[in-house]
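Quick heads-up: it's one chain on its own, the form predicted alone, in structure tokens.
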Amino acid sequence: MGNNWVAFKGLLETLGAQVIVPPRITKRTIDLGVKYSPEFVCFPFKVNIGNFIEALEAGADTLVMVGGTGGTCRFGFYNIVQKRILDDLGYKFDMIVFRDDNFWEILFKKFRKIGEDSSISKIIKAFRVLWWKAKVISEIEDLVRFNRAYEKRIGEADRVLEKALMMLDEQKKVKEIKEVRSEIKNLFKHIPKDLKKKPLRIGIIGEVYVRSEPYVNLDIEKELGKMGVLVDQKMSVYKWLKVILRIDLERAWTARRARPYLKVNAGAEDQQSIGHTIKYAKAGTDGVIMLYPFSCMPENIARGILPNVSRRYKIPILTFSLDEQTGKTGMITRLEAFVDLLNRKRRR
């Protein structure tokens, strides 16, 4: 899930588990997922199956993933169907699913006895590592987005990103994470920038997985950065942890903004997509891009409502439906046209 593997790896290693991170997503990952998944299931489901197979091939005996709580979104049933598919393929493994409503129960029941230390303090220590690594990852991603829009040499921010993630991954204690956090910020600070630029600002909304995984969204943030666009993206694992701790007030306010258009949450990020679009419009953002998996019912509901939001708040919206057939060339062509439209709108 993008750069978030660093945070979850830190959690599990601190608990005493030996962690096998699946290889980065490639065409082989997608091909494996498509081969063994139902044809019309959500695209993230297929990518997950490919991830799991590659992890099992690398020697994993337990699969850990985040999950939904059922309801109207198919994400709540991912792990049940995925486990059956992998069982039928002959793989032997256990599957552990973290959800909003069982996060602490899983930590205490499944992971407390791993390793020599089975104390409650180990759980607290592991969560603090997860919290701080997720927080730093969120900060790194914001720094990358800012620097892409202003950097003098295209690609410099992405080179620093790779180095920063490796530096963060190597830290095992909260004190070390806080120290390397300052070093990472300093690395971005020294990227040569042209601060006289006045880049377009575009907000990214839509389903959380396709927004977070660069291979799945065809590196859309990087492509926008090459065009000199300052991207804003509100979703991160750090914010998900705030939801678990019931301290994410922003999510509740965003849903409240959406209620005149969508009174109930149908699943996925539908209300958040609408609410964030309104927030972007009020903040003077130039445009919004929506990313969602092909056939995602909740996000298709939001997509059907967004033209009304666009007209009322006078903010242009571009949508991308993503699956294994989506081509990068076509996406870039549409992005270039959208950026040109926004530039002309700004000049007017």
The other form holds:
Amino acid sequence: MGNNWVAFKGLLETLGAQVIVPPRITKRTIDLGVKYSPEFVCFPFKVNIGNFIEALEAGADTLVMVGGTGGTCRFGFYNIVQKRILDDLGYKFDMIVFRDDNFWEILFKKFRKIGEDSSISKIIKAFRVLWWKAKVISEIEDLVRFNRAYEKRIGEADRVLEKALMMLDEQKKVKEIKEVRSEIKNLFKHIPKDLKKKPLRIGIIGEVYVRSEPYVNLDIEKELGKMGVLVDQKMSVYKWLKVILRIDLERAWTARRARPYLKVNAGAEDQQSIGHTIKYAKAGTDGVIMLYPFSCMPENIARGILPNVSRRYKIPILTFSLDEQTGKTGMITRLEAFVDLLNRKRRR
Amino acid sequence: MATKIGIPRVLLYYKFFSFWKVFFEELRLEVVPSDETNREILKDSVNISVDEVCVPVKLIYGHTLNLRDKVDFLFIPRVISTEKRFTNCPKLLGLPDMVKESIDHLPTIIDTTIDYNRESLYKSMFKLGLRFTKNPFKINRAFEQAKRSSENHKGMEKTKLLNNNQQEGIKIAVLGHPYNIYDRFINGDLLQRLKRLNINVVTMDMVSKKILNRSIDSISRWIYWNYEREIYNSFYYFIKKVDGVINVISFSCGPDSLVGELLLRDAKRYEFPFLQLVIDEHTSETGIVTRLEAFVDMIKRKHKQRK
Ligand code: SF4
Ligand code: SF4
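Alongside the form predicted alone that was just displayed, please also present the structure of the form predicted in complex with the partner chain.
What follows is the whole complex; the chain from before opens it.
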């Protein structure tokens, strides 16, 4: 999940588990995933499989997955088929699946097994570390987006990003995380910026995984940054934690906005995509880019409805349906055309 | 002139039409189904719809156009679930909205929500009935009649298929969503073709509800899509009773891309003849025929070897 490995590693390490961060996604990861996955399953499934295989190769013996009975789309059923595929490949491993009905049980029984000493206070501590690291990461990501659009020398913000993640990864205690947080903010403050610029503003909507995994979305945010666009994106693991704990009020509001166009939440982010588009339009954002995995069910519902929303609210939308065949050159061409269009629209 | 209500011949039409038809007719409405899928309907559908959704969902657009100027109301229910604790594919949940936002000048759309997890079918249908009559007894009777007729209908379908079958010969089970199996245009007239090859065909309609809905193993327990669980369960029901299974699935179908993969792997494990037919708007009849013939030949060879 993009930069968020830092947060999850923090969680598991505090629990005393030895963490094998799945090696960064590479072409090999994708190739492995595609090779062993059903042909037209959605892309995140395939990348997951690639990740799992590489983690198992590196010696992992426990895989963690989220599943469930609450949803309607494919994600809740991923774990069953993934386990089957990996079993058939002959790997020996234990898969921990978080479901809505066994959350606490797993937390207190299974995770205790993982760590050598896992008292309740330790588990609580681990979750505080996760919470804070996720929070700081989401702040860092927003800072990077801002700085990319205004920086004088292209690439500066990304250099600071790398450094900031390293700094965050080293911290083990909530207190240290808070300290390092202000240091990081300072680093970003010192990037030379041209604040007189009036960059185009583009909001990104769509499916969560492809939005937050740069390798999979071909680093679209960075590319837009290079074109001097200020990107906004309302998704991060921090936000997800809030959703899971049901303390994210914004989500319900966004869904309400979408309701005249899509009455129920059919699954995942469909209502959010529509609601955010309306919100962006009202906030005067120049355009919206929608990212989703090829054949994603909820987002295709949203996509069937969005053209009408786009017309009514006069906000241009560009969609990318991503899978292993999406090419970067094609994407950049389309992005440039879109940015041109928005620039022209603004001048008028 | 009676008020006309149109029902697009897509998706759950193939499961619930006889129920809906009697219900509306008892309320003195004239029920108009759209034409069977044809070239024109398919063309319209492909033009309007997002290009990467499954064919059955695409077809809703063409069938809606087919009815648009003929009826006063259009019945496109939002069927969230037809079994407690289960759910349908997300695309069925968003169906009425997708139609409304894509086609202009539509007649009034009736998008009754049917969700057994929330309220009983009776309650949903009762609310729907109130739109057309104020007489609760009439709605009540319509509901009872509709229920009876749909049960009769199921029985008839079953005997029809069974009568066609001879005792001898190869038996193949065709599994998949009813809208893929019974829409002749979209699957290259699969059932007829099998019959012409002298195959005895059985489908999920012949399996009792009890078998379809039980949890047969640790996997079927977690299949939360109602119809996919039925497919999975009937696969295991048939595996001991037939010579081969054909699994018809739509290209880019979400649930089937996963459950179908499990079936594929299981069939391989047991070395059971299994053919997965993936259909989309480009599926050619010749393609289907070739694959069918090869499959049937394979089963025949296997038979001979056994003898
Ligand atoms: S949201 Fe889309 S991509 Fe994610 S699991 Fe569901 S169908 Fe697949
Ligand atoms: S279950 Fe599959 S075929 Fe049916 S509507 Fe959903 S995606 Fe399409």
